[in-house]
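Quick heads-up: it's one chain on its own, the form predicted alone, in structure tokens.
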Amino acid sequence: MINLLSRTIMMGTPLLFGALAEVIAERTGMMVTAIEGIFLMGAWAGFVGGYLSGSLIVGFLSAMLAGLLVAGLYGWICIYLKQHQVVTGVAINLLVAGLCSFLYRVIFGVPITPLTVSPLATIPIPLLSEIPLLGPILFNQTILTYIIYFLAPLSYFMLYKTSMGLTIRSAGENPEAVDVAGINVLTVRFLTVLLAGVMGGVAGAFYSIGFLGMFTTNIIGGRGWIAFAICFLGNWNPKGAVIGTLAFGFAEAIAIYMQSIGNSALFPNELFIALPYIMTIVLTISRKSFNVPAKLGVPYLKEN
């Protein structure tokens, strides 16, 4: 159980990566629905760094940068050109997923090529690790999980705690006040969405060098679209958010135990892989009511 809770812990990570960025986004309105080609690409410039230089630090650095122009692209169509965000998101993903593949076989070939270095290792905190119970499984974690135990406390805090904050959940909420204050409402939208792909860019390089040490086209397999029901699930704060990554990442951490343990004739192994999916259709038609930002998806125009 010690095990299966801090697997629960380690895979829910890059979900909480892109769910917290998924909030912080759209609360100023940016309904960032390209988080999966953000995610992707992130996996692919990940491994490409990482590959050729031979250093995880490379590789990280090269994922925010793949995640920051993919969400630059985005922002810049859905905020500046004032595109639909779901369809301008949709072809993103689409455009990313193709141009992931072929880039991969460009470089690599086709047969899948393993990564020149080892991926993340767990780093044990000195005696906190040691703590009966939860030390194993709280503080026996990778550099990425100690990152978002502070990120986690320090959106909410900026988020509701700050004039930062204030302003970012007022431009979803109520973008004309914003712009009477002399605050641009297109730059500050636009900044978050930057947020989003640089923290979903880590997130998706999470899968391919600091977990699995190689990268596939189908390596994402949808994660980029949970952290972002996660986001609508957990009420738009990131409150919600850690309780909801919490429990997908339970589900996902079940799902590779039960792989690693063989086949079973009364429940098979896709069965758990589906899981963490059949979850979020389950609770996504369970909630009753969404605190949904008003201008969520409605571009600003300031001459209206």
The other form holds:
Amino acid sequence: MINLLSRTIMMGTPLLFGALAEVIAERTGMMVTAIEGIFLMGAWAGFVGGYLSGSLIVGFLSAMLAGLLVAGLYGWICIYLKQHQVVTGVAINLLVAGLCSFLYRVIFGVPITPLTVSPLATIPIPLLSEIPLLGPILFNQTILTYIIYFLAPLSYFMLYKTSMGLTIRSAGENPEAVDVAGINVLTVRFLTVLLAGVMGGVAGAFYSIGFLGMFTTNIIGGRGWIAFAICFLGNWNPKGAVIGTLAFGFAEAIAIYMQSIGNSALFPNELFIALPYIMTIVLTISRKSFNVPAKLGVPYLKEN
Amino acid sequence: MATAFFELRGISKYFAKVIANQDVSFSIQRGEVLALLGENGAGKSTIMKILYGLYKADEGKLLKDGREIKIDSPKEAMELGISMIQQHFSLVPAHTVTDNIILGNVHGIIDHKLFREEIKRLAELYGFELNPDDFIRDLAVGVQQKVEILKALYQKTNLLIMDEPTAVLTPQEAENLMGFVRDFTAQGNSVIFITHKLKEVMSVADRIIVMRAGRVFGDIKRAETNELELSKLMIGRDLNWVTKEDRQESIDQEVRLEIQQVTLQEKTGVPALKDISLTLHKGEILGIAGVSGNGQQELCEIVCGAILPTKGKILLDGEDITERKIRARIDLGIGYVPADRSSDGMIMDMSIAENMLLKSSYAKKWQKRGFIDKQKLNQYTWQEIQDYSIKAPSPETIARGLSGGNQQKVVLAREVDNGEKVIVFDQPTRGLDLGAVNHVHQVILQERAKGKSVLLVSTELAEIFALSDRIAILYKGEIQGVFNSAELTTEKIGLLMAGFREREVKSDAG
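Next block: the form predicted together with the partner chain, after the form predicted alone:
Every chain and every other molecule in the complex is listed next, the one we just looked at coming first.
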């Protein structure tokens, strides 16, 4: 059981990276529908950077840069060219999917056995990890999990207690109010999308070099979309995102657990793999009230 | 004369190839109230948006205290002490008063307590009753406007620009606003307000700039002019105004439309309409007065069938039509001119002829062997274009290319034909210039003379008074009372619109 909960935290980490990125961007009115592509590009760049340099740090830096580029493309098309966010996102996701498998083959050919790197090691925190029950669950994780422990409350504080957060939230509710206050709405939106790209890139790299130690073309398998779903199930609030992430992380941990014990007699393995996705659908339907940013998905057009 | 506080010199502005402003020059002194008077589309808002840095002028100069200045963004305008309150408020409904006021004026970590106190003090200083913690979405429009003003005061404004500030206010709220304007300018500050209401101009302005077609046509001290002169300058020609004498006073006593105890429950549980009973006679205009958003649109949609009431009945000529669908009601002769013509009244990317067909596309008379009888439709449309003097070259003209007034005439022409018995007009003259307003009023009276029944919803009291035989006042979904129009004064109707009951009005206002 402790193992399962520890896995929950572990598998929840990249989802929370993605969901927080999505929350911040969506608060300005930008759905980052390219999140799936950002994850994938991050996973790819993380692996390539890590494998070629032999350093995971280089891997994660490459992932951040890759995420930034994909997000930059998405933001440029949606914010400055005012194109439709969903259509643009889908197009970019398809592009990235093709690009990643193409570039992987260009660099590595078709290896007989998959190329691997040794993934991020867990770092038990002295003293804290010795706490019964909580210790092994919370404080025997990778560095990314510890970072997210800080990022989650930090993003909440930023959104609700600082002028930056006020501007971000206002941009998604009534961009005109931000504009007449003398702040450039497009810049605010673009910067948050870039931030989402960086965070999403890290999240993607978690799957390739933080966990599996290799890259496959279907490594993300819709987890970007799950982060996207967590954002709105969490009511566009970092607190909600944390709760949503735990639920999805748990579902994923169960799937992995069932797979590992090979119990396919009672339930087919596919059911558990599908669990997070089924949960997305069920939770989406069952949510009653939403606190959608009023101008979510609407490009800001200024006459002139 | 002392050096002007702010001065505009030879400003021109073009949108694509349309001239929005041409060679506009005027100045404003410290402590002065300047009215910018003109019809819709005269370029009043544009010139002020240039001064506020929202638009960039193509030609001309701006000066402050005699020195040339550049204003490229609202931020720079604010630094010079200029604030502008837009016609549609730029507040964030989901945020509190405090959050809205400090947006863009704070940096780093927000000390909410400190700002709350500061805003409270500022509000008290100007006698505004405001709770800094209220959410904007919960506030009445008049209070929201105070938040906008407070936002400007918080930025230490010396020149406050207000775009049509009284359009959304009750007469009492407007009076309060004028009081504030006088106090504010008495301290050496200046106010520019954009308006098309002559009365307001005469009551508060020191000087008046009249604009027409993007140019200045008059720069006059209030003491040296009168309403008649101003209206001539504004319109450029004379109009025949509808007066009470133009109307025959006789109303048929025969009942045409009856609304019986209609209640409409919103999903949120709050009733949008509460226990409404109204009777509309043949050949009668029943005016519905009220500040917008008090259930007017719901009332109109219930009559034309777009929404069904939760409780109550609707009778047309004694027949229960409560359950009838929209199409059935169109066939029964109920016409509806919606308030928002661009979203509810017409399809902008279709031609005038196609728009004429919108509500009767299924009718046999437009068909020829299963296809649309284009020739017949175009003939009919051309006749309507003539009758309503719609400025359009042909029936095939796309609706979007017409001016607002001409678009409204298209909707009017269609609905007058559809509404053989009852026509519902929701804000029929909103956003129209005086010439078009006059035309719409003439049409309404003609239809009344033909014995049709008219339900006229308007937030313009002058319109309600000029046309209605009887007036009902709507407040928060309830009827505050139904009166013969002669029984009401502006003051009394204002109190009713603000939610006072008839009894209270009698004891309070006599």
